[in-house]
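Consider the single chain below, provided in C-alpha cells and representing the form predicted alone.
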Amino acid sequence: MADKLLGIMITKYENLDHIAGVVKAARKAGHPVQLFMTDEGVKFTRDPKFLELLKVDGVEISVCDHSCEKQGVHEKTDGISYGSQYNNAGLLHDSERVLVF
C-alpha cells in the first residue's frame, strides 16, 4: 500500500494541526500527499505553520489561483503551485483516497 497518493482538498481556514497530522503520518508510512486549496482554505498560504509542510519530502502543495483573487490572498508563495480547478481534478484522479478540510 506504500507508494498510493494520499489527495488532500482544503476548502476552510482550520483544522491545521489535524492536517499536519494526517500529512505527517502518510509520510511515515510512505504515501506521497498532495494538497489543493480553495475557498476559504487558500490563506494557508500565508500561514508560517501550514508552511512547515513544504519542508516533508514527498508533500505536494497547489492552490486555487482564482480562490486566491477573491480571498484577497495577492502574494504567491514559493513551493507552491498556483493553478486551478484543473489541479483539483487531477488529484482527484491520481489519489488512491482523498479526504476533505
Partner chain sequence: MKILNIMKTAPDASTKKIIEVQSAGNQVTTSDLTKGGISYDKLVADVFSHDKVFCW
Contents of the next structure:
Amino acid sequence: MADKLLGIMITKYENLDHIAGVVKAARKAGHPVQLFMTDEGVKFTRDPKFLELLKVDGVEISVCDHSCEKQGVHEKTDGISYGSQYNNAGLLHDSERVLVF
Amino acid sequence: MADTKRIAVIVRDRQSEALRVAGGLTLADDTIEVFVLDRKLDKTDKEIAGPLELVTDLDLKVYSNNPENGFTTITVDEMAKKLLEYDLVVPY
Amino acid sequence: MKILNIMKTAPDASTKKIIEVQSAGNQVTTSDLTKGGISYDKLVADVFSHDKVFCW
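Having seen the form predicted alone, please provide the structure of the form predicted together with its partner chain.
What follows is the whole complex; the chain from before opens it.
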C-alpha cells in the first residue's frame, strides 16, 4: 500500500498549506507523489514556499507549459518538468489516488 | 498501471480549461467522459468553442443536467450515481 | 462503497445534492479543509482507505 502513487493536480493558485501538508504526510507514509500544475496553478512555479517541495525526496513536479504562457509565467524553475497535458494524462493514469487542488 | 482507467471530468466554473484538460487526458488512452454541471456552455466564446471542438472530435461522451447544452441530459441525482462508476473524478 | 469528500470550499447546491445522493447506501467521510486543525496524516490514510475520493 505504501508504494502506491499519489497524484496531485493543481489548477488554482491557492491551498498551498494543504498541498504541502498532504505531500509531506504522503511521503512520511511511503507514497511517491507526483504533482502537475495547470491553469492558475502554474503560478506556484515562482512561489518560494511551494518550491520548498522540490527538496522533498520522492516528489516529482511537472507543469503545463501552455498554461505558463497563458498565465504570463515565463521564467522557468530548475527541478520542474515543463510539459503538456500529456504529463497530466500520465499522472492520472499512473496514480492510485488523485487529489485536485 | 497498464489497465485503461475511466475518468470523469466535471465542468463547473472554468469551462474552457476543464474541457481542454478533458481532451488532454485522452493522451494516456484512458476513457474520459465529461459532465457539464449546471451552467450553459457559451459555444460562441472562442475560448470555449476550441476545446469543445476537441472534445467533440475525440468523440468523448458528454453529459449535462442543463438541457440547453444539447448533450445527453441527466439529472443531478443520476449524475451523482454515475460518478461512482469512474476510477477517478476531476471536478474542475 | 467508502467515499471520501474533501471540501476545499463550501459546497453549492448541486455539490450538496451529489454528496447527499451518494450517501445513500455508501459509507461517506467528509474532510473539511475550510476548517482548521487538519491532520494530513489522517487525510492521506483516508485517501488510500476509501474507494472513491472527490475534491470539491
